[in-house]
Amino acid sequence: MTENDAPFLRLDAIVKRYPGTPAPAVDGISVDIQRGEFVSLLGPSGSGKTTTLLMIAGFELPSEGRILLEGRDIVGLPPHRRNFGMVFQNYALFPHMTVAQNVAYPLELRKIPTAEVRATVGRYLEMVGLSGLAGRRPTELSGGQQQRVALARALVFSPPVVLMDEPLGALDKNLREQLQVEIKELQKSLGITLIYVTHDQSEAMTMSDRIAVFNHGRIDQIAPPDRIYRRPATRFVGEFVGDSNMIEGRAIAGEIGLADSPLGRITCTDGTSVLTSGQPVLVMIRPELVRLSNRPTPQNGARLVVSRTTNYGDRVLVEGIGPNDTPLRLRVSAREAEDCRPGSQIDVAWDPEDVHVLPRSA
């Protein structure tokens, strides 16, 4: 790796152990983050993502490993000397200060001249859509407005890295989706390096350049959202991010295809060439990629008995039982769902390129 290719921020085999706990909270994580990248740390509660963020911020110290910013180890630096912006779920605004005073606070700590502070605060309040509310106090604002103040305060001093810990978790769905778009647009326009903790899969998929999926203190996979969704590295990633059908089978090595699937032979264009013949595998097919067929399909298809349907408005989830009592789910339109009443038989099919294969131990 050349100097120009070196990562802006590097987590190098960081570990965090707490006294009295048998397993590390974070267990040997290594991640390279480039300048201007938006990386989400995604995982269930207790998976280590927030602990990792706190170590980057300096509020927790790693038990092992290094955190490098532009090649310099910052583990020994206290939080205020790391100069990172922080946005929390609970806003953490000063209630006795106005909106403008809250946003100005980081600049005043840095002894920026008053005229420059005033101009900079005005510019950032305009960016987050709060120009007319500079004189109000946090208690006079809605939750979305308070989070915009926290965002402006985190950005106003042009930090090298901005860290966000579940910042939209307390907001309702519509406001959360609106702020997702605004944060992403700000991140891109300002060229911010942003690390974002969330357990919301759709939030991570919508906003991120890359997603790191956490599982029991480790990262199972870090990749762009499309690859995380279409080609998960482990069963956990495939089941945690979105809905999936996981079918057990055995590989036929050296050719495209699987044998011994409960649904019969399933062909694919991915994965089997690197597997040993007869190796146990998992075949993943996303429900929205399974379609209704007007005839039985001997390969990449099955006949199901519909057991249940769930209407989500735009799409209907159809659950059925195939050969050898194999469950299978598909998503169809409301019109197609008319032919999928519980108890009815339907034929379904899927394309080889929509099948993903991974070793069963993964």
Given for the second form:
Amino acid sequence: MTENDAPFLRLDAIVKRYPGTPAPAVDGISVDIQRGEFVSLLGPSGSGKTTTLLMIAGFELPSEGRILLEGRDIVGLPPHRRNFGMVFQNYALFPHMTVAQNVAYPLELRKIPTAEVRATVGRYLEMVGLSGLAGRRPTELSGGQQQRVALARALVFSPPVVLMDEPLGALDKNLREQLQVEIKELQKSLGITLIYVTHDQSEAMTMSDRIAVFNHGRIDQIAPPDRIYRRPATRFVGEFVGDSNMIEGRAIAGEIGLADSPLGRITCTDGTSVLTSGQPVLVMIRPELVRLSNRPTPQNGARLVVSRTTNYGDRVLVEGIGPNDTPLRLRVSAREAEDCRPGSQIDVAWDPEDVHVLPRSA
Amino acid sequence: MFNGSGTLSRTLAVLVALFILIPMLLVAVMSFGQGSSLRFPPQSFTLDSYAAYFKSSSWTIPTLNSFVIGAFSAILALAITTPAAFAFTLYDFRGKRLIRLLVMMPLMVPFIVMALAYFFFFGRIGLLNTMAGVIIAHACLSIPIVFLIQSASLKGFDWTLVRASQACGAGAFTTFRRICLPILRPSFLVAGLFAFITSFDETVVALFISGRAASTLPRRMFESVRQESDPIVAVVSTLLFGVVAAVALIVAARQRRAARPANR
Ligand SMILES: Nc1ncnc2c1ncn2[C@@H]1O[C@H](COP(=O)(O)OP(=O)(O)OP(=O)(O)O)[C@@H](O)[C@H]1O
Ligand SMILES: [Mg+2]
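Okay, that's the form predicted on its own, but what's the structure of the form predicted together with its partner chain?
Below is the entire complex, every chain and molecule, led by the chain shown above.
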């Protein structure tokens, strides 16, 4: 492979074992990241996201594997020679420096002339909306403002790759959503390659070009958000990202895209390749794609006895029990939910296009 | 008891302060007395003894010695303890608890025992009755307090700042110089000040090993009280007390300013 068609950043079979721990924290990860791409590392606590990020940054050494930037192995480079920007969850601003001095620090280290430093710092402070606060100390700023300073400090030297570890984890919901939009816009307009650790799935969904879903030190799936959501590769991904109904079924011999399940026959249009005869499968249907129906349907539908409803304001979650004691969840509007009192019978249906099938072993 | 008005606790505080201050005040009053011996209450008030103190080289030289020994032993203690405090905070290694115990040793061993040990040991290696000997001994004595203060400030230090600095492009040395040092400097200075004070008022070891050549102020005062009962002792005590009180007030004022939110 020549350098030109090498991916921008490649993690090649990375393994990390911390001394004294039985299981590896990162267990054989391979990812190719394109220039200008926004990739989220999403997964539950302890799944190895931070460890992976720290290895890319150079703060931890992989036990095995290579990290290639434009085809060059950078594992041997210390963090300060990698030229990557980094944003931490706790902001990590230098308390003895003003906002402007914090942002100027990476430029001073690169021996940029003072006048240019001042101009660049001004430009980046304006970009993150902090022009008026250049002379303040970090302790005199709110959490959101502090993280904007950290953002400016990580971007100011135009690093080829920027790494963020749950940068919005310490902020309240409104501020978080506001900063999500700002980070995404900065990333797009500056063409930054951004690797973003989060355990907040909606954050990963709204911001990323691709999401890597971590599970016990491995990546179960790396794909664009809609694909992760609609076509999860494993049961873990389907259950971790969004709400789901997982129904255990069995592929029917000699039929294409047809599975037997406790809820009756289910047809699907996607993932039919996993449906070989007799194979145990997992059928996934998202609750918001199940709808109320005014008559019973022989296929792709069921009659439920409502066991519980939960009002989330915008939608109501209805939990019911179908044939063979199979639980099924659906989300409906508040008006539709009026017909779904606990104990009542309802008919529900779904479209074959919205059904996703997995091999049961996955 | 601990009510909002705090009248009782305030009264108690004042009583304790008086209890500590009164002997000092007695000495201060005596320092203005007339005549060649210490007496209380003095018959009349003069500044004669103050003049005598500043004129007598048998007093000014030990004073200077004490400042020099205090300063150098503080620097030496900081130089030894700083790497140790970093190592103890950052790393786990074999024998860590044992070494910590050794570092704390001077706090537990009676000074008279240390003094005897230094007396025989320094006699052998030619450091007896030298400034260098007193500096080394005092540095050792102040290591525990310096180590404790530095360890506490390192424990409170946010180590992600080091990573943040490296991610900005700074190597280990630049990070230490531009991030760690400025943030840790105030508490390291306090540690150094404690080392200085430890040395400055240490008497037992100084009596054993400082000799005439390196006589410190406490040693000179001790001799004076035993031999001459000279009112200059009261002068020195008063001056020392004045200096310490001034330093304490400055530190307190700075802390109050630091605690106040900065002006926008
Ligand atoms: N320095 C370390 N020494 C030993 N084990 C570690 C160390 N750092 C992390 N681990 C372990 O490695 C595993 C992965 O940790 P990591 O911090 O990468 O998880 P994470 O996905 O970032 O989780 P979180 O969402 O909680 O931040 C965990 O089991 C953790 O206990
Ligand atoms: Mg983490």
